[in-house]
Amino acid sequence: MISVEEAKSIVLNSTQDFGVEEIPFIKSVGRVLKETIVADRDFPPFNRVSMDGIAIDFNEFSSRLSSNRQLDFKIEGIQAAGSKQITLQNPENCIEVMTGAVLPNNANTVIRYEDVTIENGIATINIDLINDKQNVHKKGKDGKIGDVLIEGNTQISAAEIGVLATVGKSIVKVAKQPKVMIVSTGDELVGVNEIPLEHQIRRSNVFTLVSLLEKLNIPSETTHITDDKPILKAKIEGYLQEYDVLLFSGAVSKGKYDFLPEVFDELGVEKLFHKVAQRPGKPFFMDA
């Protein structure tokens, strides 16, 4: 009999790779990615405009303050989202720009519309505190191309999902999940729609761990043997060559029909451990 702490040794230490595959990144939530994401692009592409307002060239702003100019700016035009960058064709005026468009070409500066006045074509600033460069997130400044973004063996979170998007991985690559069968056995087992009689119950434990493995995405059949060892052998025997993990419900203790550990051990199964020094689950079985 070994311990519990032991036990999780040996459980812990004997991980297996099933493999790798490409999926839909939309469906990936949950895995474990099995490449590197690196950025395809810098990010943001583009000298980026961060509020909606207009878009100046500070020298000519900051020529007309210290000398008590007007701070009165024609606009030229419009630079709008997702539409081709335009290009400020004189430095006194200035063209107005929305939230994520490309900076115009010539301009290095956006003035919110609330510290703006518009009348007639013409923008009126109305402030007199202003930066070089302010709400204008530069290039690059989140990433350049190349940059590594998720590393491998990452679980995919909500939040990588969208910097999959972001960089247009839309198949990924996850560790492959193992194909799981859940067994369970005993003759006093009956399913969960039946009515069971005064000698039966109702199977039970399998779903509970079918329902821990779906929180781990990882998805499983189950069935039912009955306490024939023939029987049991016959379709351990199918299932070793089927599937990659076998979990097993009952048959690993001292009772007579528990055939568990003498099918495991005339099928050639490696035993890890048997028995653990814990309560409830002491004849605990894990076979390689």
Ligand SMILES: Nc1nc2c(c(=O)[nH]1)N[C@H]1C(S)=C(S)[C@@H](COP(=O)(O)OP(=O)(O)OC[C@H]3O[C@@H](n4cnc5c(N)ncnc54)[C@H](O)[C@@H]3O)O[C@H]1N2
The other form holds:
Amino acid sequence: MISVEEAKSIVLNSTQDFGVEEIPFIKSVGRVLKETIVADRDFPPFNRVSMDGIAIDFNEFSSRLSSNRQLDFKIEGIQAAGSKQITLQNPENCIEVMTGAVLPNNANTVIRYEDVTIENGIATINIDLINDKQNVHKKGKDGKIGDVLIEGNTQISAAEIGVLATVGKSIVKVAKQPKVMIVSTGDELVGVNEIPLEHQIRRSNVFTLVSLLEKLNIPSETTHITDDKPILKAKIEGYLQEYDVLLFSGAVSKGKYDFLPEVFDELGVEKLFHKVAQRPGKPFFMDA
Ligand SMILES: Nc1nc2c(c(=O)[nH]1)N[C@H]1C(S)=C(S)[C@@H](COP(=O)(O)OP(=O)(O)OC[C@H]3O[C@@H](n4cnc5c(N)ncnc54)[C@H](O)[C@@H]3O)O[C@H]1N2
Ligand code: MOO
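Next, give the form predicted in complex with this ligand, keeping in mind that what was shown is the form predicted alone.
Full complex below, order starting with the chain above.
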């Protein structure tokens, strides 16, 4: 018999690498990333307008302010998000700009609609306090092309999904999940939908295990084998070929029909431990 701590360390030292696979990024939540994700361009990729309003040349504004001239700017055009960059032709004018748009060429400062009055195609700025380059999210401020955005071995969450989408990673390399079969044993067990006879109980443990694995994003299958040694042996021999991990519930104790330890031995699987100093679950069995 070994302690819980010893058992835990044996389990954790028996981890296996099941390889790498490529999957659609949207299916990768909860999976472990097996590549480094880098920025495919600067972010933002252009000087990006961050307020709806007008874009002007700041020098023009400050020289007018210092010489007490009118703060009215003729509107030359509109720069919408998703449109190619346009150019402010005359520095005495302005361009209406939308959040997410490219800052027009020759403009460097954005004033919000809330601080402007627009009448007959002329925008008049109603405030004095304006900072050079305000309301512009500078190209590359969040990240430069080639910057590492997500390190390998990160567990992918919703936040990483957004980053993967941003850099165009539609297919992503992740650690492969093991193929798992969960086996219940015992002639006393009946299905969840069945009404057990007095001497029977419903098969429940396997579904707890399925759910625990589902939480880790590991799909699994379940099956039931009756307490018949030749059948157990034949079935387990097949599962050992087909699956990476077999989980068993029952048949590892001292009972007359607890055949699993013998079957494992006959099939040549290496026993790592059997019996852990814990209650419940003392006859916990693990092999490699
Ligand atoms: N004059 C003012 N302008 C803005 C104000 C304000 O108070 N006065 N508020 C700013 C704030 S704060 C925010 S937040 C934004 C919200 O704007 P919208 O809800 O109208 O969103 P959009 O302008 O359409 O987009 C904003 C930004 O996000 C980018 N975007 C949009 N959809 C997506 C998507 N599916 N995936 C990636 N990126 C997306 C878009 O290109 C813009 O860059 O308004 C400010 N302006
Ligand atoms: O509401 Mo906005 O997100 O402050 O930029």
